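This document opens with one chain alone, in structure tokens, the form predicted alone.
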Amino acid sequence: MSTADEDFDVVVIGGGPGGSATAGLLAKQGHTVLVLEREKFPRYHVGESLITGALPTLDDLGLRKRMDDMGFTKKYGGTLLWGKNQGTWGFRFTESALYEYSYQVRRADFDALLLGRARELGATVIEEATVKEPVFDGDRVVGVTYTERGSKDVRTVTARYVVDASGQNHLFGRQFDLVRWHEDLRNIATWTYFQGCRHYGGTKAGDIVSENRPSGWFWFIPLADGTTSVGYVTPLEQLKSSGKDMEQLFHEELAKTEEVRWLTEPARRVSGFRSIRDWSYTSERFYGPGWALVGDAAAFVDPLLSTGVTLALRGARALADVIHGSLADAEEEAPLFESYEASYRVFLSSVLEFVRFFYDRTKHKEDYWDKAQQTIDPQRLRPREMDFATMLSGLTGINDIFYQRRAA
């Protein structure tokens, strides 16, 4: 093992939502934490639509009021043109009973808020720092090496635990060959931004709109700066068989929509197109000796239900508790991390199962309600519409699926 330049309780690789939240919560509990972030914040990122499942972690970090003060668009639910031709329908977060609204956010601002909060809570954050590789003592990860922008010096930092929150860079996923793709959800998305769109009134003004097409679907996400994120998702195989590029397919499919076409009709496009592919995967393991994965580094479910940030923040909340408990009592490490992975997989499985069902657009809305009820409320203790809203809020089993928080 090489000589360390510094030593911390925890090193977190990546300053996105999962990394920042894990670091902030651990620093809040008195641990020494180093965050190594490859980029300089604020930086662009897709994934602007938050569901209420993300809010408990934001409460823990003391950020809910700041989010209101920053003027993020309040999202009270979603509007759908989905399934058999029944017109628009949707859901309200109030039906899930815990939170009235979530947010549509510019991720550059949201992510910078989270990273800044980690600093405020005591984490050391180094931006423009590229992690090179893990440092081992036997088979246990005990640190990482990294370089800072503008310097050729390779620095070594040691820690009791290293958290990989590197997102879809999959630093440890590549190191340990962990990433397993969901072949039936290998999609590609392209998106851009419009200004001057029509919007709904009242509490529907901030709705995400999801409209299906025969071979894909559109999202419509209104942001507080007057722009709207509009994206199209389709299977990779569909794109290849069409013989078209994604921009051409976007325009052709947009012209055939009903709701999204009406909403964007008076608007003009005010940015270029961006694309991303192969969005759905799960890592074979979420932890090992001295290390753990969180957020997109662990898994990502198709963007259909806007679960990305929620998975990152709920995972961070659980992982911070697990690491806190393990730092206090090393003998607890194995059962705590086992519980973390098991609960993470239960939550992922429920979301994946529902996403796959939801992609069958031959169903009626009542079928989707019934599926949500079968998934999270098989005893039918609540109305099926409420179960559907709970499923789409990301709050499924919040008191029993994810790791039960340890008493302080």
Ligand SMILES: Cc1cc2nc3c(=O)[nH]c(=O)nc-3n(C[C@H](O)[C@H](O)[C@H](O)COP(=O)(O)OP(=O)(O)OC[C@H]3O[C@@H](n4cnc5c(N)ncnc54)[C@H](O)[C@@H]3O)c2cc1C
Given for the second form:
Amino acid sequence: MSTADEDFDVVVIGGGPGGSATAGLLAKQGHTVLVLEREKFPRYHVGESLITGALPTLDDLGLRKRMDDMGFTKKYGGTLLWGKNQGTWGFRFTESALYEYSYQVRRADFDALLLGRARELGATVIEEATVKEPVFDGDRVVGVTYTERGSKDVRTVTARYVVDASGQNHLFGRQFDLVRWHEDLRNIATWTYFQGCRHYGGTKAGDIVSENRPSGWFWFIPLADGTTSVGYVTPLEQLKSSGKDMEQLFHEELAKTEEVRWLTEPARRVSGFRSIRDWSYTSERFYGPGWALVGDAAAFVDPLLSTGVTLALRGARALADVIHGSLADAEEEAPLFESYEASYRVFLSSVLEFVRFFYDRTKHKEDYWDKAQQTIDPQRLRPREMDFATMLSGLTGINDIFYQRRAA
Ligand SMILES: Cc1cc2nc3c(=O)[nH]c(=O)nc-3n(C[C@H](O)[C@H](O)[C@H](O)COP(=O)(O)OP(=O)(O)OC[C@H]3O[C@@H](n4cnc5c(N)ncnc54)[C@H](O)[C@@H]3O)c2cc1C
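Beyond the form predicted alone, can we have the form predicted in complex with the ligand?
In what comes next, the whole complex appears, and the chain from above leads the way.
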């Protein structure tokens, strides 16, 4: 792109799952779309365990068969050592009836697949391009400025809509002071990779394993290259009061686990540690004149239920529809964006509420099943185990978020 006068229907900030999917789906519908991504893909990212709520968007993008062909680990459910129960329990995706399996993914590969698909579908993608700030016409956002790596030139691109999919960088959230932290979910995560772990047999081989400790929990995510991602999440306050660093805590706590210790016993660590603050937040608004947020730019929920990529992909599917409708008929803009935010919030709230309940490890599995039933099936139309599996599949209200237009 050589001039500062380029114009698109939509500019998307960030080429992670939220941005790539929004861009790909809009390009597929014939709109001109530009994705500006700060990094050069493939790039590392945390968040490797996908739930089946991500699959409808991957289907729309035509990616599921490719994911099978690429050999991503098939994840048929989750094994839990959680709450007051002795021993492991868990859920199978088939209990929620819609999908048999999801995937465990190396995010570098998965995100590159999605960004590449956006390109294939017709989006223009510029990598190593960092968006600096929105461009306004009155109070409406009509574009952004950005710089490309290695150049001092500040470029301007205009668009009918700007989508902020910048993840935890939440560019517009900072610009408009929208980020509201959830004080009770201020955690920190540290993780590393092992080679040679034990694995379960059969369709449990690709399970995520989540094991609670009195003041934190571990994830165990088997990846297709033979490595396993193992992470520990604990409240920030806990870390501070322990007087230890996260690496020390990881080792000490891992030694006290039952299942994860057994699974990692024969393995050797093949990478260093990574840490990230893991604070949940929701943006005060998800859209404004000429702009909208999607994925982590809109909200981030603690990784306990592996909902991050699903939130981003469900949001992207809905937002692409909303922008498509608004580009066709400007009169529709206000109600469409309103419905986008409302439906996003319904799903988000149910996830947040359930995460909070699940963090209370003084319960039995039946209590978690009951909570799932109260949340998504108050009339008790299905067995409570099925409601629990549906909740953990990220499939609740999967049709609501697409409002009437998609059904029409
Ligand atoms: C510890 C931890 C564990 C997690 N585990 C899971 C899990 O198991 N399963 C799951 O589904 N989710 C998990 N998540 C959440 C998941 O990682 C995110 O929800 C998901 O990546 C969100 O996708 P996104 O597209 O919104 O943002 P991202 O994937 O973060 O993509 C944002 C992109 O925007 C780019 N960008 C940022 N600023 C700019 C800028 N100014 N200009 C241009 N580009 C920019 C970035 O380079 C990045 O590529 C986890 C999160 C944490 C913290």
